[in-house]
Amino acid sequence: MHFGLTEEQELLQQTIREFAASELPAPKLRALFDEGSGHDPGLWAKSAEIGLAGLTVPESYGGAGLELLDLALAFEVLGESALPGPYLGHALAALAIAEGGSEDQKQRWLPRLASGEAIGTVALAERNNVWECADWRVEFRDGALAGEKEFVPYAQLADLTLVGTVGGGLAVLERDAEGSRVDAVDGVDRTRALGRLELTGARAEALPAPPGTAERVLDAGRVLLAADSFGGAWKLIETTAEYTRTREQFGTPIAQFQSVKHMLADAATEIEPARGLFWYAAYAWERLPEESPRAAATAKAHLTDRAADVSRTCVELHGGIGFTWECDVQFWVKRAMFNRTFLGAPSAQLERVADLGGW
């Protein structure tokens, strides 16, 4: 029984590598960051041309037909890269129609979701770092949503927005509905943009859902996060290490001091091994949907707790630079704090554990 990855599957990181590496060098990557909007509508649209913008959405609807394990994939190489843009709740949002729309919003949608040529996102937050769908306080009624949303990534830009509603549902919610009002959030992550919802009877559609489908769409979320957190901890771990071997004391290399070398170790060995959770949480969302909470809930407790404690090593060990805005290893230990917090802080994760355990 082979345990990698499949040929097409290596390809879809490679190509997705090779168009990070082409489209968002260094210099650009910093002067993106720098300007803070999260978004270059040129390398969005790029990337929509090489399908990342619907790899789940289903061929008949103009996308790849994708499962979440290749998005996952996908979003490896985003975290490695620090890529910037809506592609997050762009995903979730299309995920959440392909699961639960009906088949005029799947025709409405889906299609332009898919080219790039609208943009999607989820609204799921409520104040008090509310996530989960049992504890949502956002009314829809007589096709009016009513109340708050927080931490909505690129409320401004999105064509369409997924609100969670109280009961678990969701409503479709498309740009500029009167009784809506955006305000943008000064996050940590700079590659992703964040807004507050305000929602004052501002007329929407509801999505016909089966239940269960908002809570699919967290855990989705939460599998694509710990993936994103993985990519990035292996990148900071790889340039750490390539600066130990040019960062000089007393005339040698610090790579070569055994306490160097023990942090980077202990690093790898950290995320490595957790490689498989989110592999695992991938493939059960679309195997195994009884274990799929469970599995998506330890994923990202556990890959977006270790990229965070490996972002703080390497930020230890590139020395007093590292805590300096000139040092781009801040894109990737903000982006594991945005990571561990969003869709749910670890400790949350893990008395989700608990509870679909009943312990």
The other form holds:
Amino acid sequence: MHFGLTEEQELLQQTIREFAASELPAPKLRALFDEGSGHDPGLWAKSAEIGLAGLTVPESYGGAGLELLDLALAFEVLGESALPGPYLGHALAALAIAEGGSEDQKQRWLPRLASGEAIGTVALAERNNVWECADWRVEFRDGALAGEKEFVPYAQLADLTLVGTVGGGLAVLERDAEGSRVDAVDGVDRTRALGRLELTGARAEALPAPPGTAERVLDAGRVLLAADSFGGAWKLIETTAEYTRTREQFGTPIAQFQSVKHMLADAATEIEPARGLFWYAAYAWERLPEESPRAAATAKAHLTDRAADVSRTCVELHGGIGFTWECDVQFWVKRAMFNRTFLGAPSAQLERVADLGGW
Amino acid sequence: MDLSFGPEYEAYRAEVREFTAEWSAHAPLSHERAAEFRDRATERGYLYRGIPKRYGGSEREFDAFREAIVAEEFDASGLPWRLGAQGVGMIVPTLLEIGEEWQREKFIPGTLRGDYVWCQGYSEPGAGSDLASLRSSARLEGDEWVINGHKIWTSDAQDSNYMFGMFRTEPDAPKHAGISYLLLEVDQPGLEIRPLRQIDGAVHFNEVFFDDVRTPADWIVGKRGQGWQVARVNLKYERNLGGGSMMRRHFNGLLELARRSEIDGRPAIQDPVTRRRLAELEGYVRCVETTYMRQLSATANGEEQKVSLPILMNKLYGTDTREKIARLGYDLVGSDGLRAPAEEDLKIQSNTETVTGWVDQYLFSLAGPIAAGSSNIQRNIIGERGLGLPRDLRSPS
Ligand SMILES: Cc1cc2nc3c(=O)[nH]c(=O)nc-3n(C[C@H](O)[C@H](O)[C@H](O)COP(=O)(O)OP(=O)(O)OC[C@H]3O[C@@H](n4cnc5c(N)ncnc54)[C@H](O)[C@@H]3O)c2cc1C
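In place of the form predicted alone, output the structure of the form predicted together with its partner chain.
Shown next: the complete complex, the earlier chain at its head.
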């Protein structure tokens, strides 16, 4: 029994950490955030060079052939570094095709996704807080899509979009297909762009996915958001601890005040013991499929909610500067907001935890 | 990552389970039968693996997984394998680490058999969190220590044969350097025990008064003036948290309660607010379980340094989670929460079967944030050792 990381997994995290440190220095992150597209083609291309675009794509299709846990560990570091880019939608699109694509679709798309040459995304949400497959209303008939999808990550940029359809189906829509229209959404988290997708008879190709594929894609996404939240929250705790060690009031570092110390200790204690939640959920996704939906919902509900709490505490501990646009803390506050809401809020996940537990 | 224990350990688990099933058939066990059960379990190597045979242990090769499997299965069976926390949990490992050979031979075997019950004499009216300010004293007269003073909150003193405690033996030395760690017999002239009633009505802890109480000069653990260091070894064991299986048991008790309680004429477990609260708690319980798994895995694989941070959090996280469970349970018993805990509830700690058992849990869980290093002291430790924040201002030692 081993419930810990391997050296390779630690090295993977280290590689991404070093990549982010050298390619995304603070001023660059700030510039990208202010500019607002959530994307830097150079950064994306370089991250693809270190393999970030194809971690779970099978080796036979040009990827690294790793598991969801490895991807989640990568997302922990993406969360830590607030790395802007289409990583989430891209990873989920690649998983969907690998799990549910035809041989032809895999050959056509996976190598290009793995190399980062093509960018993928997923169109899941619909109006009125719809995320679950059972509630999807977009029609797919005679090879054409009709309906609307909301909050599609990097909808404008994606070369292919996996669109969730009535009955939990998935259809591949290519970029600029006739009968599809994309409108940018002004998202709160400027490190991850969103768009709205209007479909009026756009040609698409169904994935011959086995039943349950779309659910698995959602589960995987929830694990990745939990991991991202963990990384972001831990980063905020560390930077806030550092801030309180240096900021002085009343003639002493504010960390000397026990109420400050205890707020940080409580924040850390909410987050650190939750690390195993996303590890376990990622492991279950690969090895214990019957436990996977509930483990993913638990991790998503718990970690994204706790991370949001922690982000608010960390703003408070920065004082007035924490409330400004200038202060970098906002990157993680907003990523926490995204992570909490995307793929279904904690309240919805908790209800699933109860249902799936047979309560 | 690999969460399977593999065939060898699964076979071991099956064997342990067969053993517990045999004994459970005779439950509840009399005092003598319980001792016999532990003897048989020790012979088979289930208990006291890390303790040499000459002290009554089973002296097996270190194997964190076997230990964990036994703890899980024994806990699940409800058999009386966990003896008083102070004896097997605290003084035995302390003596093994720094005791004299004769002390180990004299005290460990009887403690493991359950013949010797211990109490811990640390806290005093004026020395709680700031334990090193303790004033109860011992002075050497010939070949005996003569002890005077006053201890408080001493759990199980009324049932104990022995006490281990801290006493000021070097009155002129600085605070922390003037304390020695002594062992003494509880039943002797000059030692008076006055029971204290807990908030829930039960009587487990006591005041202990010392008026020229005596103990042999060599009943000292470590050297004179080193009692503080000895206690640190011993507190390390006190703060070890039981596995995740205990927390899961408590939570399962709560789920059962939610199934049999009613809100608006239907089972509480169907009530949306209750479901939400239970599901949120499930997240916390999973955190306890998976953190325990991380620590077990790290211990077994020699990677303990990777879990040093969560280890600092065990006590705070565990007591907080216990409190959440107790409080939700109390809500679920509804108007019955007006009742006082019944006698039986006070005997069985954490009785989940009766409504008043949950009233008792509501009250009893108040001890968690106070006993064995208060929650605020834990927060200091996490902030200072875990996050590198500056130490509190403290009185000079
Ligand atoms: C059920 C139970 C069983 C016990 N059994 C034993 C036993 O067997 N043997 C034994 O020796 N003792 C025992 N104790 C005593 C226990 O160890 C003490 O109660 C504990 O150390 C706290 O000390 P205190 O009660 O004097 O509270 P205090 O130290 O006075 O604390 C009061 C409050 O102040 C806070 N506080 C204190 N110092 C600080 C600080 N530096 N920073 C921030 N906040 C602070 C505490 O967190 C607490 O909330 C037991 C206690 C309980 C409740």
